[in-house]
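One chain comes next, on its own, written as structure tokens: the form predicted alone.
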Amino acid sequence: MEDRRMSTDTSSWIKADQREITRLCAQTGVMLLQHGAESALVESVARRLGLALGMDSLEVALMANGITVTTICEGRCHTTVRRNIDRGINMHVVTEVQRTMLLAEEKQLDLAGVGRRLGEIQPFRYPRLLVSVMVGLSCAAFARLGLLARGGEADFGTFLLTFIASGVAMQVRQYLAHLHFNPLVNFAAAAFVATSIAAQGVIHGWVDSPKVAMSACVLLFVPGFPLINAVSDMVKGYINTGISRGVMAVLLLLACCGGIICAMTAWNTWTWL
């Protein structure tokens, strides 16, 4: 009778641990998806974490807006589903989640330690002003490269106009993101602002090469990371997530084009083409 009671207590303990491990693996996968990790990395990290915490095997199914995790331990299965809500690209979170998994594999973290460390991970973000300044400088540098490629001289006025237009647009983009606007509305509005500022160079003739400024100030809206992830996912066999990421990247490009067209129409600066 006592042996049976001990067996029942052990079984209950294993089930409780399995539920918690399944939850943590799902949380790990969702955190990676939310912050821009590719699908192969999400599946690998979640599976390795489950194995490190004592599961016999772990299966992960990724969807465009969710994740399903199933753990198997001593013949028992436990499945959980979590919804994925985009939080923006943040490699700090992705790196910290991977480090947590590696620490679990090295037996430096137990089940409670993994849960505590995952709960302490917060997205690291640079100050908005610093981001805007650096984005402005990068777009201005592209404008200078465009001038040199066209055989022109380094025009400081074009460099400055591009810097101001892209920097202000980045501030608008960050502000709208802080207010939780739809990303499509965000891109369209910020592209409208960037093109409107650069268009003043065409209207008033402030710079020698306004065409370069108008084309370079919107380079910050190119969704390079989503496009790379989309191609990577499809190449590695994650067709559903790859297609969804690719479609979202195309929609962001279309929203950006809509904002540019609206600004050019409003300021009647089609002549720069």
Contents of the next structure:
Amino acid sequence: MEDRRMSTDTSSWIKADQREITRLCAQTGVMLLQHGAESALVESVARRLGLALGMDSLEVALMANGITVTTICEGRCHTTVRRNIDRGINMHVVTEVQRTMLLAEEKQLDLAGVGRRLGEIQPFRYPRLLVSVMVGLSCAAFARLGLLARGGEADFGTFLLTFIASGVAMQVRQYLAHLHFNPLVNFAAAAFVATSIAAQGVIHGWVDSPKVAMSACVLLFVPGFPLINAVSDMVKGYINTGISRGVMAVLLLLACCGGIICAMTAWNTWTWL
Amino acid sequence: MEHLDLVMNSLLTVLQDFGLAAVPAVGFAMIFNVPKPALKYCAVAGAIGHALRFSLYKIGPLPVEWATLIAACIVSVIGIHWAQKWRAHPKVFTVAAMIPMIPGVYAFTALLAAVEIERKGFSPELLKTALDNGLKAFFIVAALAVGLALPGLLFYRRRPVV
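Can you now output the form predicted together with its partner chain? The one shown was the form predicted alone.
Then the entire complex follows, led off by the chain already shown.
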């Protein structure tokens, strides 16, 4: 008897609207976290969405792999926790989620509209082959930029070797990511492939400066986004998430080092040090 | 006349740097799945940032970390301007624009030197390589992130950028 009264009380205590708003704010926060937004952005977008939908206040607590959202409306609190699974960096999703929040703030979307718009967001991806070609070109450009800064020169073959090694490695990296391998395993394997291809230039003497190709072809593995996010999180006071992002970035770099060292040992070409 | 030649040479190098830096900015923007209409902003911002840093520390007198900080700060100001026009967070463009300045070679050299110390045992040269490169990488990354955050910290203290 006592139990039943308790349960009817709690279900009527929170209005259905508030529950739905809490869920939407948590979904917003998780979508941003999953796709690589910095903590300050996650918190501000979730909070502004809750306020735009009519809550009195909204509190967000971020953890390394989860998010807690509490809405407060007329003195009543509703809290929910969501686990965050990394889905890879996707600025398209971040932009769309933020625009949904802006539309809600401008009163162009109501509660149902926000839910619908968030549900319709499909992560956009560039074609894999196009990304690999562009990343290959990027690493060749890195090789040239490095030479430019040092005032050095290299032949066309060096850049071609860099292009091929990093393009193939990027293709491997995307394929392994598609098969849902752990990113650390993925990066180590792909770094092995990149260094192995560039090492052929050293062994067969195809190009003038194979050392440049060896170092430039693995630059596609530098986790630039997590590194920058880590520092800017910590600067803005989110030490927790900043540390976890930074540690992950360093682990990814170490995994690549493992791949590079394996390849250099296998082909007996120690060019880095 | 010689002076003019020198100026022309530096100008050509900076222009070359400008063009080359746009490529990795776009390439990595594609890895981050930046929406198509924003790719051109990434390219321009990346080129401006890298060329500015190049002229500040190669032609100008600044150390590389300070040049990075100033370049990142200016890219961030441009990014905020575009972000308000385009209704998206400035990091959507600016992080991809920072990628050409990321100290990848320093970071890898430092970590490989650390692994070498483990393999071959301690030597002052290896430790020097690890520390020199590691600290350089750390300070450049910090300069990039702080430079990007600086306009927000100075001018958007109590209100959101977008």
